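One chain comes next, on its own, written out as structure tokens in the form predicted alone.
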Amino acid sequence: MNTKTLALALATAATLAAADLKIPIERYTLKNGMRIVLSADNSAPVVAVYVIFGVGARSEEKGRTGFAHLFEHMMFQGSENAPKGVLDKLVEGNGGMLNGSTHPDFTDYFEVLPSNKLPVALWLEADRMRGLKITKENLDNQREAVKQERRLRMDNQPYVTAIIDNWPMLAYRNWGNSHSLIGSFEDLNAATVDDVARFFKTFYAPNNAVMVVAGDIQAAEAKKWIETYFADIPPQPQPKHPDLAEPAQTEARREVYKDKFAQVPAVVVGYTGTPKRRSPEYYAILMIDAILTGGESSRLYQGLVKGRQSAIQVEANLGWPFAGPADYREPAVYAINVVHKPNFTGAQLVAQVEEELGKLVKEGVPAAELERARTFLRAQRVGEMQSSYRRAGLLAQYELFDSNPDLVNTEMESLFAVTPAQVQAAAKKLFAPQRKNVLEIVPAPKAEGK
């Protein structure tokens, strides 16, 4: 959770009073096992349309890491009858805007459109379910492409390469949870068109799919488009996924990474052994982190950035630096980011961030500041179910990961349910000296550099 500004939160909170949201859904499967949900919001002429799909980094195979993020730019490469470029004309021309993502567990596409337009998100998201253009030219183009991305974006930017390889390589034990998210070169170059297409086959199956359409529609109509656009898409046998497991953690672990690019220091402090998704542990660290985290009057913010006056920027998560409370999925790590000021050591910052966490598991947390994580969190919800598009992505998560979109009405019950007590006791036996792991990130001298 990133430190937002709680007097925002505040505002759009008692704007909407106590924000009982209740947000339409309909959720249905279609015969070929592609799940679907609706959402309709007519106060705008605006529709999203997300499609995810159940593969991600860790479905990788060892001689394949990032694959996944490879076949995420293989899929604007151009379909049957779309070729290269058209759904992005069809979409920008259309007044509308695309992506996609990869995460470790799923990945995304997306189009936001005038509501009007649906039709054409969906007939351009079945074209490429059912027909991708997969050739030896599109394949080596979108290799290289990859790389540039990560040259650009990874190689040649402070911190990212610590956070994205080294960190997980220090907190994981599993080769499935600990490899590198976008992967190496010499595993690009290993792929071949027909890792492509036997990739594509397994895991881009209407029945590995998830598709949500959230914003101004009129489900009727909306269902018409979808069956005769998707419904004829052939099925394929469910793809299994690696044991991910990890053994337990018995000892702590630390790592000193130099980063060449990197002008001030940073820490990542992590614990390792998170519960499992939805328990009342899940919730209880949930809110943990907002009470750590969660706007300028949280704990560390106070504590680090406004009282000692030693960090600049705090951030953290469930699942850090890759996954959030709605994509988390077990095992991962509970992790702090500190970027600080360079009059201080790594080893200070680590001890002010145990001195804060420690508070917590002696102390406890007060009932009024409990409270102010619930007011925090809830307004955060409010301000994603007004957006179509983070709507519909919160709901694809839910359905994907839960088979449950109507948590988006329901989940915040048992957030809000948690006690001090539970926190406490979450905080005690999350926070256990064993279950820590330290990357510090530290300027390299001019002449040296990693």
Contents of the next structure:
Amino acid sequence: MNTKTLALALATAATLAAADLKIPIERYTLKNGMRIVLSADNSAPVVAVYVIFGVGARSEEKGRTGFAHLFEHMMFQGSENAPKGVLDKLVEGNGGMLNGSTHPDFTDYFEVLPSNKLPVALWLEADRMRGLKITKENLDNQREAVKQERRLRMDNQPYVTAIIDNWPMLAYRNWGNSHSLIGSFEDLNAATVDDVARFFKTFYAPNNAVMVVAGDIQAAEAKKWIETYFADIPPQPQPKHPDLAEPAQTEARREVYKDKFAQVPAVVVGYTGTPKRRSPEYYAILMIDAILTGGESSRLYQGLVKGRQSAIQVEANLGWPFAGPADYREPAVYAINVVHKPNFTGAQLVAQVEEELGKLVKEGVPAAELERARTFLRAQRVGEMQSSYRRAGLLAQYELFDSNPDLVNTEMESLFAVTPAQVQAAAKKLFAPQRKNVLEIVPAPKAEGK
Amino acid sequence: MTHWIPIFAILLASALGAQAIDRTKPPETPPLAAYKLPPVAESTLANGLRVVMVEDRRFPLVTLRLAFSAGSKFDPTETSGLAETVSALLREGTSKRTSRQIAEELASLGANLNTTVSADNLVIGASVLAENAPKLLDLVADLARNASFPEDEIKLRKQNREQELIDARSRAETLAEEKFAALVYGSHPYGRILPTAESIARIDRAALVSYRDRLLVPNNAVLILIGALPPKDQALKLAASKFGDWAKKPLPTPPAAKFPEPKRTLVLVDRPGSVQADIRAGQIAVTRTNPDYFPLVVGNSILGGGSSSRMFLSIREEKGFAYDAHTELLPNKDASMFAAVTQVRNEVIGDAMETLLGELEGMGQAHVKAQELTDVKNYLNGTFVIRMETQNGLANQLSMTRTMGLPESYLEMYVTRIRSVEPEQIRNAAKKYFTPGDATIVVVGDAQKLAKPLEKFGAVIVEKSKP
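Let's see the other form, the form predicted together with its partner chain, since the form predicted alone is already up.
After this comes the whole thing, all chains and molecules, with the earlier chain placed first.
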């Protein structure tokens, strides 16, 4: 093998990637331990404020499933100086939009506004971090909203209950990972005002938060507002991270779920024992994922949707269905979800997926195909950098999980450094038969649906 | 005298720094800045193809649209789904490239390509690493001009589409949208938001080729290029080299814009086992060029446009009936559709319907409050500016205005026109378009649980959902 040429080709690719984009980053910590990342881009009159807390559904305790998400709803129910309704009214009434979402390992809140309205968002975020208004009335009301959300997004939909409630129970053994992230009605009913207050104090302290302000800002001015509003919010003892360790999987698992709403069968195939975030093996799996499912030239699309004509739709992710590469934190599962034609069985689809994975394990990946996957990932990254909201989100996740927001500029180099040999080795390790989990979702006739 | 201005500024700045800021009140901020559209260069090739270009060097990226006035409204009734099948198959083979070659070339260029169909338009949309823009243009021209519709690809597409339709109709929201559009638009093609399995089965290669030849023609299209482009004359020359020798043709007439008069109707689509009732209530409304349109946009947003809208506050925050409560205004070229949408638990269906209809009625009774109006104008203004931040956002707006036949000033004037809407205009628009007495109401859910409590809202027509 001509290693010299290869090294040269890699260097060229990496240089190109670096020249693509340089997202400016200024990073500092307030005296209360709150981490701040500023990223100025004055080309469009838009600013995103993104506050992310290091707590998610995997920090929940037994008997309180769904609590992290219920709490997230409470963050929109009013604070010391911005009573219920004021947050939405001030953001939207100033031309912005806002939302929040709960993930396995973090919870995020954001506002995107026309840039001269930045101080309004900072004031609102500080006010709710300083003192949330927690009342029984608001809790009862949001409990109902969350139950409605569960009915809307899960209980009345095909596939979703199987994916959100059953898949983690199949793939994980540690309760922290396997419990329902949206929660049971029983546990939601059990949540008290005291639980909310305790959760707020423990996890929503400034030293457990990262705030990114990205877009059309003047850094000096932004810093002044941030200092004024946030710097004297008292810190709290650092919360403990839950022990999420999983035992190594020693034999394949399989479950069949009869879905009362699904009309078209689907199957999930996932592998446990995924590597440490940011390790060379992690980057190798991201390349594997691009090779398998990145666009219509990918192996699973060409192999299943086109070639065998068995699948209708294929998707996969490291951390599916709740996370992707940016917010992946081990332990997780690399899972492939296939919606397929009814004239094939779930077992046949699994065999076809395994055939494709086996080919990668046995034969590796040709250089040209790996290069195509690199270009695919590079284009994807450049595309998503256009919106200040997306930039802010990535910077926040990289600061929270890696203490290094500059990864947004440099991680492509780590991806491009992955060699065909590393791809093959990572595939061999990951796609071991004893690490396999299969969830077949089959349409159930109404009478026997569960 | 000039020197004291900077001094004054310094004094102000230090005052801001020194003064203990009152944290109990939100900070004062200046009003939203005026919106300025970036310079748009527009030309027309000899064959009628319009070329719209916007320079944007923020990212090494080029975004493209090739938009045709060739949406599903041109589908013959017996082969509804023809436009979407053409659209899906454009990337599945041309006289020069196989489906797989197209897929691999796109990935190698760092390009992402989608083809979409709406009631009015068929759009090829793509973005690409800037250095590969010329190659993408070559590929897109090939798809648009030389799509060959190979028989095996047609067969596969029809099989997959059959399953996708079964899947779509297993979802309550699809059933509600489908029934609602059919009632609001009547027999006009706007009323068919999804094809049937039977009509898909009837589509053959000849129909696809004929559709391509009649509607995918340069004088029916606009090409939009945004991004790190070559200098304008060079970019235009490049476009001409790919599309210039494409023959112009006479265009088919779109279906007549005839729609049924709005009439209070209540249809319950039975979905046994549903744990919620999906409600959709509204009616036909005017297009973007009608004087009522901007008052309607503002009124629609006050009623159900965000998390401070009236419906969100009453149905979700105050009563806890639903997670989602919003309104939609979906403007097609010849008519728009207004709908108030929510999904409530079965037990509260009666109260929820009453609340929803009450909110509709309320918009036509009293003037909206001054603060409410200011807030919503800011919201529409600000979110418009935010949408324009990305190349995709701008491309979608340019594509919309050009294919919908709107004046070139539409985007530049959008914010001004939102700002000029008066409370009386909103009330008048609400009386015309938000009237419960004229509303088409569709509920999708378990008829055993919902039929009875719905009776007090009028004669309930119960229909079976067909999977």
